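Starting off, we have a lone chain in the form predicted on its own, written out as structure tokens.
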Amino acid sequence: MKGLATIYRRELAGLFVAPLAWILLSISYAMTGWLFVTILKDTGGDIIASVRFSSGESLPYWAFMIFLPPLLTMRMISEESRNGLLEFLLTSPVSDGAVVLGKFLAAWTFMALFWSSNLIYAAALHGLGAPPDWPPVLGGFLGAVLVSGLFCSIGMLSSSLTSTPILAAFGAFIGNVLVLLLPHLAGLFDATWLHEEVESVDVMSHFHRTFLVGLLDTKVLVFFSAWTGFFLFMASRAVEAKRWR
């Protein structure tokens, strides 16, 4: 896509120029380290339990997963649309898909760095002579990156539908919550077929049954890739609609 690399570098540099990115990374590393050490002490040195708890079996983990992508993506399109910069960008020789994908990749890269703290702590333990079970560690990181990509794509779609960043963040947050709570909402209805269909799109179940135990299921990879691509496609169509207004 024409202009993709330029958009990506511009957005990534914009994220790390602002102090918010460094504050969030510091919070991430501090939170993950505290959870890791706390569970390590409480379990008498159970490294596997510590990795699982800090990689998906704790409330702070999923709170960051739900809240952070909307905060990263809320301004990427809506702010430029409000300030008139999006019109200028769309009149340049850059495709709509490149605009959306470049901004998405910048947010996704930040999220990958955000979740890399577990890899650092696991490597530190390995260097100290207590090697962890690496498949769950790497699987947890891959799962976090894929779930973050899905939520960032929802954030991009929300940001492309409004010119108000706060509204974009709120819409993305609601979307993320609905995606996670979909199986519980389906439980309110007495329909077996509905439960079976919802089970196939249960994000948290896919995460815990595959990545967090160190398994690599191609069906789960396709699931996350397909839904992320769908939301990015819808976001690019929304940006295209702005071009022709």
The other form holds:
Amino acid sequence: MKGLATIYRRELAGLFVAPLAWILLSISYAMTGWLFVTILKDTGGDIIASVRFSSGESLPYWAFMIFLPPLLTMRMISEESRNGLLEFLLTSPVSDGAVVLGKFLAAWTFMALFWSSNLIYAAALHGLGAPPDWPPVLGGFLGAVLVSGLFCSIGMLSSSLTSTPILAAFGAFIGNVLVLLLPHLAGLFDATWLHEEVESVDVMSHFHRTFLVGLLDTKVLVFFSAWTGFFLFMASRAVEAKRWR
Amino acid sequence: MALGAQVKAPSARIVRLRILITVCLNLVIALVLTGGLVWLAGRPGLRHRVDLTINQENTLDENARAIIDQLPGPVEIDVFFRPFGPPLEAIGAQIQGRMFEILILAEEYAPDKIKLTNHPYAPPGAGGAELMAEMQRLGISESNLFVVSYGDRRVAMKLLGEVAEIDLGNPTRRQGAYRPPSLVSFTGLQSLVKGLLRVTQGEKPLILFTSGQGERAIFESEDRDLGKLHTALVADGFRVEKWDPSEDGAIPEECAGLAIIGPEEPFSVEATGWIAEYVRGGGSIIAAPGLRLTGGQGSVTDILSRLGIIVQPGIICQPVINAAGMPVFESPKCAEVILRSDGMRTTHPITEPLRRGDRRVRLIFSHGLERGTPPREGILLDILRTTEYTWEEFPNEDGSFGWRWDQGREREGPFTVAMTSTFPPTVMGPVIPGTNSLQRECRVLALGTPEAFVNALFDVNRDFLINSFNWASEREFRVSVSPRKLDDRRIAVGQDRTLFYLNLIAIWGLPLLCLGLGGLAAWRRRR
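Return the form predicted together with its partner chain of this protein as a structure block, the form predicted on its own having already been given.
Starting with the chain above, the whole complex follows.
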């Protein structure tokens, strides 16, 4: 895809040259670090419980997961659309897909950097003479990155549908919450087929049954990749639609 | 008329409709492609799972997988777990979590064979009535169990008692210091396997325990009786009965295994003939000589020697290790031998799962076993061997034991204390109901002591004994072992400066580094 690397570099620079991203990272790291150490103390030094807690078995983890991607992606397309910068971009010799994908990759890289804190905690434990079971730790990191990718792609779609960043963030947040709460919402209806269908797209159970317990399942890898691709495709279609207006 | 005037431009409405159709088509095609891709990825041939944990915690035991593969059709498992009341909340949640993980593993291993349905608590008015109706349909009135169903056959496996045993501890401090409830044993995988087999297997193989020659009582609960073994065998799907040759006559054809546990007197000539005839037809025997090693025709030593296994007269002993780690002799406790995994045969169906599970076998007053001449085409295998730090104790001239190695007249280990002998039958026997094989094989397992089977040692030797009876009755596919203990990794947070360093890195180091980089970015932007 022509221009993909350029757009990716530009977006990444836009994120990390501004102090906001660093402040966001700093606050998030402080919170996850405090939670990690607290759980480690409360469980009498149980490494597996602490790593699991910070890798997906806790409410704060999912709170970060649904809040951060919308904040990162809200301005990526919507603000450029509002400022008229998107028109310049779309008239340049790059495809819509490259525009969406480049911006998505930048947001995804930020999220990967954010979740790498778990690897740093595990490395710290290793350095202190209590090595964790590394493969599940790496699996948990991979899972976190894949789930973040899904939520970033939802954020990209939301950002491409509106010219107001706050609205984009709100839409993405609602989308993320809906994706997570889908099984609970389906539980309100007394239809077995609905429960079974929703179970097959349940993000949390896919994550909990595989990455969190140290299992790598190609079905789950494809599940997250395919749905991320779906939302990115829809986002690129939405960007293309802006050409018609 | 000009040609261009005939071509009418589409109206704005039609253009919008076309765009709408295009968008909808795009959406549908993308949805179908995504759903199809995920569906394809879940197909058995295309799906691959890699267990990353060091203890392979997410992988079902090989034998359990074999049993699931052999299930004749889809089995339904309904789960009814509820929070336990005080003081069992934490331990109950742990048991439920571990059991549920095993059930999920089984379902994910063979979704076409196992269908798992969780029935969480629902208050009346919010699905509670439906839940009660479902419980009534399954014939249960309590919770914290799972029901395994295959057609009309159904069995309920309770969490407390069948899946796990707990020690209540002393949570109320009424009897001294506080001690929280703790898990004594967890046999979730065995419970699942038992449930699956109970509902899918119609026939129960018959195990006969000889009686009338001073054997241990199979229905009694005294320490030296075999009541616990009897209960466990019944729970494992066997029919267990006594066989008294003087009353019952010849061994019935349907007998899948004959247990001769510690007879103090020899069998009659007639009974010995029936046993020999049973073995010639492909019968299986589990035998252990009595503590008073009787010889002569019809004794266990005589029966085993004909099958290639020679029972040695001495008692196998090892020094007792005291609290200071020093060996102690001259105590009857020297006659207690503990076999660890390195003393178990690696490739035998009885001991291989025990080795993997790092189980132990405890024997008291065991005789050593040696290889004799097996029947034609027979194979002898040592399956339990002691370490070299054992000796064969012989009584002194006055009949007493010194419990100290006399280098002059007593041999040094290692010794074989359990041996199998297998050979083809000389007469084609009948097909035994509930077993795994059409063409039977004669299988003999000899143990050096009857004490391995008794109630007092049953909990330690349980897996070895159950595996032995399953092997002898040619139901190896049932031989299983508890799942491995979950990985427990801890760091001493109260010691040294561990916590200080963790705080430094996790709470202060990383966030401050990011703040610093943010400041640097701001400073560079201003310049």
